[in-house]
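Have a look below at one chain only, the form predicted alone, in C-alpha cells format.
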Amino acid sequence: MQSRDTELRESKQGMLAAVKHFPWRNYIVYIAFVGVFAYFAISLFDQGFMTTGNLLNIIRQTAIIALMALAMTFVISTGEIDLSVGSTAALASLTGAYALQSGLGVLGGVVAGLGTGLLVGLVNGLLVTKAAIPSFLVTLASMGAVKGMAMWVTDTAPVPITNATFNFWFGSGNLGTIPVLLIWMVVFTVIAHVLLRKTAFGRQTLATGGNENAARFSGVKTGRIKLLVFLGTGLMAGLAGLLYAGRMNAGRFSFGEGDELSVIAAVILGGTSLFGGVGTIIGTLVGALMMGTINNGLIIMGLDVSQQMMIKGLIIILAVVFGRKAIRK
C-alpha cells in the first residue's frame, strides 16, 4: 500500500514538474488566440460574429496586415524596425493606380507598384546599413515623407481603378467562396516560413539579430542582410498597396494608415523578440488573425476608431513585457 501511494505521489511530481516546465510562452499566441476568439464568438454570437460571411471578412482585413507583417518578421528579426509600411502601401497604391490609368495595364500597374516599395526600401536600407542611422529614426523619417508625397501628387483625392482584371486578382475576387486575398496570404506565409527556417538567408537574418558582431566574425554580411530585409518590407508593403487598390478599386493617400502599429503587434505577439535573434512566421500570421479578430469584435461592438487604437497600444505593451521576460528567462 505504502509503495502505491510513493508511485502516485511520485508520478503527481512528474505531471506537476512537466507542466512547469512546459515551454507556454512559445505558445502563448497560440493559446491567446483560441481564448479571443471563443470570447467574440461566444458574446457576439447573437450579432453575427460567428457567420460565414463575417469570418471571411476578418480574413480580408486580416490578409494585406499578414503580408506587411510577414515580411517585418524578418526586420524585427535583424533587430531593426520599419515604421514606414503603411505610408509605402499608400504611395503603392497610387503609383499603380496611374499606372493602369495610363493605359499600361494590369502589369505596367504591378511593377509600378512594386517598385514604389522596392525604392523606399532601398532607400531605408542604405540610410541603415550604409548611413549607420538607427532604423527607427530612418523609417520614422521615410514615413512622413512617403505619406506626404503621396498627398502631394494626388492632392488627396482618390484615383480611380476600371480595370476589373487587377480589381479580382488584388483584392475583390473570389474563387468560389475563398477570396483571393486569402490566397494570397497563404501563398507568402509559405514562402517566408521555408525562407526563414530552411535557408541560409533565414539563418544569418537570426544571427544577425541575436548578435551582429559575432555574426559577423563568422562571415555573415550583416550589411546586406538588413539591406535585403528592408527591400523586403518595401516590396510587401508594395504588393500591400496594391491589395488595397485592388480590394477599393481605387488608390488612396490614407489607405495603411496606422497599419504599422498593426503589423508591428503582429509580428511581436506572434513571438518574435522585439530585440532581435527570434523571429517564426506561423506565429506571426496567427499574431496578424488575433488583431484582426480583435478589430472585428470590437467594431461589432460598437467601439469607435480611437478605442480601438488604444486596445492595439495596449495588447503591444503586453506583447513586449512577455517578451522581454522570456528573454531573461
Contents of the next structure:
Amino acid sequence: MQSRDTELRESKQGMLAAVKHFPWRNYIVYIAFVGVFAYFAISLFDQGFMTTGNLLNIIRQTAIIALMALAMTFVISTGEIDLSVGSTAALASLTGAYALQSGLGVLGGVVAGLGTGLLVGLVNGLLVTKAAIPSFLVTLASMGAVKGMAMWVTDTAPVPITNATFNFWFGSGNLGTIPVLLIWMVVFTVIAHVLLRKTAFGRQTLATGGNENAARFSGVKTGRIKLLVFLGTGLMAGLAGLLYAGRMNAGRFSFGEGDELSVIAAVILGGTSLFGGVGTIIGTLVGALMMGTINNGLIIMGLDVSQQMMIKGLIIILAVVFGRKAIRK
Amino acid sequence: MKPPILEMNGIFKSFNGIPVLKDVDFSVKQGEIHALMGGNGAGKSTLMKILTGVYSADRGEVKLDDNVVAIRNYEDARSNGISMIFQEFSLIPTLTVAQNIYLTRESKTSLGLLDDKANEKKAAKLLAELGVDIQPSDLVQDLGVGYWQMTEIAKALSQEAKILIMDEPTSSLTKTETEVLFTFMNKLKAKGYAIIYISHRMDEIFRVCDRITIMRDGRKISTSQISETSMDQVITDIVGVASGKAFEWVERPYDEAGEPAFEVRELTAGDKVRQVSLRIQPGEIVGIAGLMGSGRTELLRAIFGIDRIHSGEIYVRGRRCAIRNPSDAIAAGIALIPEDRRVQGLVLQHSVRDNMILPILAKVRRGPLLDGKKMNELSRELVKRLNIKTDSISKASNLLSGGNQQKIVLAKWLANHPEVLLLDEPTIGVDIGAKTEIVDIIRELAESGKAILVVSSELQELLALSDRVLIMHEGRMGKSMKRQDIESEEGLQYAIQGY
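Coords for the form predicted together with its partner chain, given the form predicted alone:
Let us now look at the entire complex, which starts with that chain.
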C-alpha cells in the first residue's frame, strides 16, 4: 500500500517536474506565433484575415525576408552578423535586370544576380576572416558601398524586365493557387534545415559560434566556415534581389531597404543566439512568418505605418525578453 | 580554542527529489584557513552556494557568532560578512584598483561627483594595511593575475567581510604569484579573518591550511587538524574505497629499440620553441617537465599545427608529415588534449555527444548527411568506456563536473584512433577520483601501442605516468631521464630547477 502511494506520488511529482522543466523558452516563438495568429484569426475574421487570398498574401510578403533569414541564421550561428543583405539584394536585382535586358536570357539574369550576391559575400567573408575585421564593421561598410553602387550604376532609375518567364518563376507567378514564392521558401527552408542539423558543415558552423577556440583545436577550419556562411548570405541576398525584380518586373536600387533589420529580427525571434552556437532554421521561418502576420494583421486593422512600426518594435522586444533569458551562460 | 564564527548545522538540500547534501555540519573559526575538499559532485560547491545565498537549504541552520541568520541571496551573505572571492571576471580591467574596490560605493564630492582622490586615498590605506604592494591608481588590466585576486579580496574586506571563500585560487597563478598569495593569506589569518579554501592541490592545502573538512557523496566524512592527518588519510577519505596504485609508477615493457612511433627533429616554432628534437617509441609515455613559460605548451601547440612552424620535421610512424593547421595534424594521426578544457576543449553549451563527435564528423556520415544513430551509438559507447557521469548524451557539457568534462575532451580523440596523443595538463582541476581514472585511460592507450607525450606541472602525476621525462628550458630541450633513474619528486624538481 505504502509503496503504491509512493509510486503515485513519484509519478505525480514526475509529471509536475516535466511540466516545470519543459523548456518553454525554447518554444516561445511558436507559442507567440500561434497566439498572434489566433488573435487575428478571431478578431479580424470578418475583415477576411482567414481567406486563402490573404494567407497567401502573408506568404508573398514574408518569403523574401524568410529566404535571407535562412542564410542569416548560419551567419549569426557562427557569432557573426551580415548587415549588407538588403543592399546586396538591390544590386543583384539590377545586375539581373541588366543581364536580361541585354538578351542573356533567364539563365544569364540568374547567373548575374546570384553572382553579384556571391561576390559581395566573398568580399565580406575575406575581410572578416583574412583581414580579421569584425563583421559588424565590414558589413556596415559594404551595406553603404553596395547601395551606393546600385544607385550610381542606374542613376537611381528602375531597370524594367520584360521577360515573362523570368517574372513568372522569380516572384510573380502562381502554380494553381500556390505562389512561386511559397515554393522557393519551402524548398530552401528544407535545404537550410538539413544543412544546419544534419551535415558536418552545420555542426561545424554551430561549433565555430559556440567556441571558436575549441572548434579550431578540434580541427574545424573556422575561417573557411565563416567564409562559407558569408557566401551563403550573399547568395540568398542575390536570390532575394532576383525575386524582388521578378515580382515588380524591374530592378531597382531601393529594393531591400531596411531588410537587414527584418531579417536579423526574424532570426533572433526564432531563437538563434546572437552570441553564436545555437541556431534553428524552423524557428527562423516561424519568426519571419510571425513578423509578416503581424504586419498583415495591423494593415487590415487599419493602423497606419507609424503605429505598425511601434507595435512591431514592442513585439520584438517582448519576444526577445521572454524567449532568450537562457542565453546568459 | 576560539569559538567558531560560522556554524552550518544539519544542512540538507535536494534537487528534484535527489539529495545532494545530507545533514552536513561545517564550521569555521576565527583566524583559520579551513580547507574544503572532495571529489566532483561531493557537494562542496552546493554547500558554498547555500552559504552565499545562491541556493537555500531544505533543512538546517546557518549560525554566525551564535546567531541564526537567514541568507536568501548574495546580498544577505555579504551583509553578514561572507564573501566569495571570484578568480577573475568580477573585476573591470579597464578601471583602476581603487575604482574597482569602491565600485558603486565611491566617495563623492559635495557636488555629488566622484571623488577619485578620496577613493584612492582610502584604497591606499586599505592596501597598506593588508600589505599589498600595488598602487590604487593602477589599472587592473596592467596587474598580474595574482594581484587581481588580492584586489578582489581588498574589495571584499572593504565591505566588512569576515569570512572569505576561495575556490581554486591558485589554478591560474604562477609559482611566485602563488607564494605571494599564501603570504597574504597568512597575514589575513593573523588579523582574524577566516578563509574557506577549496582546492584539489594537496601540497598547497598541507602548507597553508589549519583544518580540513572532506566531503563525499553529499556527506561530511571528516574534519581534522592538518597537523593530525596525512595525505594518505585525505585521499582515502576523498575516494572512499582505496583506489589502488594510481599514483605509483608501473613499469610497462615496450619496444625500446625499434622504429619510433613519433619523432620531432629540430623543430623551431612560434616565439618559444627552439630546435626541439624528441622521439617516442610505440607504447611509450614521455613526460615533459619544465618551469612555467619554458615552452612546453607551445611545443604541443606547434606539433598540432596551431602555432606556426618555422623549421624542423615531424614524423609519425616513419612518415614525414607537413603540418600547417590542426586538420593536417589530425589527418596525420595526432591528437591534442589542450590545457584549458573550457576555452580550448569544449563548446560548453553544446551537448556531450556534439562535443565528442566534433573532430570525427567525417566518420559518422551516411552520404552527405550525419548519421544520428551512429553518432548516438558512438557517444554512448564512449560515455560507458570512460565512465563519464551524465544522465544523457544530450546534456549540455557545461552542466557536467570538471572531471567529466575532461573525460569528454579525451573521448573526442579516442574515437579518432590517433597514433600520437599529446596531453597538456590532463588532470588539472580534476578531483582525485576522476584523476585516477584519467591516469588509467592514458596507461591503457599506451598499452595499445600509441605514442604519448604528457606535459604536466604536477610532478607526482608526471612521475606516475612517464617512462621517460624530458626537461624543457627556455624553449629548448634539455636533459632526458629514464624513469628508473629518477628517485623522487625532489630529484625531478632539482632537475627542473637545476640549470
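Note that the rigid core is defined as the largest set of C-alphas that superpose within 1.5 Å between two forms. Computed from a prediction, not measured in an experiment: that's the story for all the values here. Residue numbers count along the first chain shown, from 1.
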| property | result |
| --- | --- |
| F275 C-alpha shift between these two forms of 2 Å or more, rigid core reference | no |
| Core-aligned CA displacement of I58 at least 2 Å between these two forms | no |
